[in-house]
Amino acid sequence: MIEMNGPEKPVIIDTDPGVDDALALILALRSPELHVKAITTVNGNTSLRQSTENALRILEIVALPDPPPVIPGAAIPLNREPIPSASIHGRDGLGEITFLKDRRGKKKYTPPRHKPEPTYAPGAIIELVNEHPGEITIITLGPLTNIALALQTDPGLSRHVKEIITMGGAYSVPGNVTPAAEFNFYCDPEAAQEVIGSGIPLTLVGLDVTRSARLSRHALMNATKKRTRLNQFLRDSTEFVMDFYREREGYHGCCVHDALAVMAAIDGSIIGTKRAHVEIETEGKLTAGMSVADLRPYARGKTGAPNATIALYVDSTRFEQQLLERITDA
């Protein structure tokens, strides 16, 4: 049994880390708003072994004194093929932190100690929010696999989660890895129309607002200028995925996508919504992964009642500032 202690909400973080969700960690872990009850990873940015061991290294950083477990889940999306993305986060997921080395040519970042708990991501979702419900906030930063494998084996579930919080979709913007899909939902559409039609409340942090979640590579090296080992982890850690953007958009620093799903749910504020009802394309030869949305200002008609809250604004500036304060050693 997992215990549930504390004021704080309580929350699951799903992820797939990426450089963008180790951030999001960090803000998770050093915010007194929040308390991370477990850390379920899953495959996307990379593989689910190494999602994996970026979480627990993300933790050995973190430093806490009484981490969360680290649950591994989903290998492979429900019904497709994994889809890597090195060329934007690096070959090991953190922008290549693990092949670099110090002046005596060992390596600065060693495999981490810790290890993963030896059970399954979706029952260990299952079991921590059938014994606390109407408690448990569950954030996701990754495709919705391992959710929507909970939901299959415990179709009760959907009673019991308190809401879901997820970085994924596009609805009145492009998308960012086909022109009509954002990634978390492309690589697993399936999954992501499974939880959106589950009945969960739901905030979908998508890219209308995420490409404006923006962390300049100036205002990071400032508030980074005392010398710890967390602050030289987010130098070193989004070094690559800077540079990506700087000659993808002329731009030296990076959107973070998944900090900001994890500010919105320590600070709601943060963001603009609007409720809408919301679908996700899983058969379309240009389309799959694509979230419709009808945001329509007039009648709704056929595509049915809202089941979704979707955030279309942000404010940009009070959340890097936000961002810096929380995840730095100043």
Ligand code: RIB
Contents of the next structure:
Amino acid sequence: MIEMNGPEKPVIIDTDPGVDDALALILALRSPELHVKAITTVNGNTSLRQSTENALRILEIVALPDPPPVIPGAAIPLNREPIPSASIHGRDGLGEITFLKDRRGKKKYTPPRHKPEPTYAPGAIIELVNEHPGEITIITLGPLTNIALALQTDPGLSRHVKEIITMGGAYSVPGNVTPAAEFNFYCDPEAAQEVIGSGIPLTLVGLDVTRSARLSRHALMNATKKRTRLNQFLRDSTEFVMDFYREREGYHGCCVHDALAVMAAIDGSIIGTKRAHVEIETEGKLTAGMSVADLRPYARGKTGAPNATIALYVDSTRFEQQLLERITDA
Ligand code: RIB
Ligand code: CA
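Structure of the form predicted in complex with the named molecule, please, following the form predicted alone?
All chains and molecules follow, beginning with the one already shown.
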């Protein structure tokens, strides 16, 4: 029985599906606390075209009676070359499920029937936020290019967005794509800095906590015994990335970075936080995309007043339990 954590919260989810994005979207779409007003897609884990196709696939798997629109956004970062697709998510960005065939040799996952909206994500974000000033929470699961473009187009947006909850950064731990930088901020450091400097209330859910936001293969297999299309998708789409974790660190499961950002929007008590001043390195040769947080107990010197709420602790047991309860068909 899923207990509600408070009244329904209208959200926009900006995403680059991505396997962990997929689980995060399923969590958001199946949680009564959130009203997903739109899904906007961005280049990141995979190309914009693939991210958008994957978002449409995920919607069809969840099969809501009234699904939110999928609106494509930026195909490249603000002013850098896109980095090659992240291999951890497979060639199709969803754990290679599009290469799976059934016993008769037929593709298990065919292209989505629905199409994306013919609009553009930054403009759609501006329109939705201005229609509901002070009410919309934006949850970002990929590079921040769309949000930065929306702010550049309509700077007044920073007064009308209720909050941004971002999966991104590494504040007291090493990065993942370089020793200094986490993937989403590394892809587009300028966009990350634009959003962090906007003054919008910001919760940053970085690798400090998402590395502990894990889904074990055993728990997933146990929770998806009922033969449904959704349960099968959860098994199929995580197999590839779980192999990656098993080979790399002997862990039979995977981190579900993005799902923790969504869970924090559903139930803020899942994370422990600290206010701090954060800036993104946009010039460094070795440190581009690094999220520099002043976590010193007595912040000295000119780092400026705290401008973000950083997640430093997570209840990882409750996270895995609540995630499985919400995304699987029991
Ligand atoms: O560093 C983790 C982030 O990069 C997640 O959003 C994952 O989907 C990848 O985009
Ligand atoms: Ca992502």
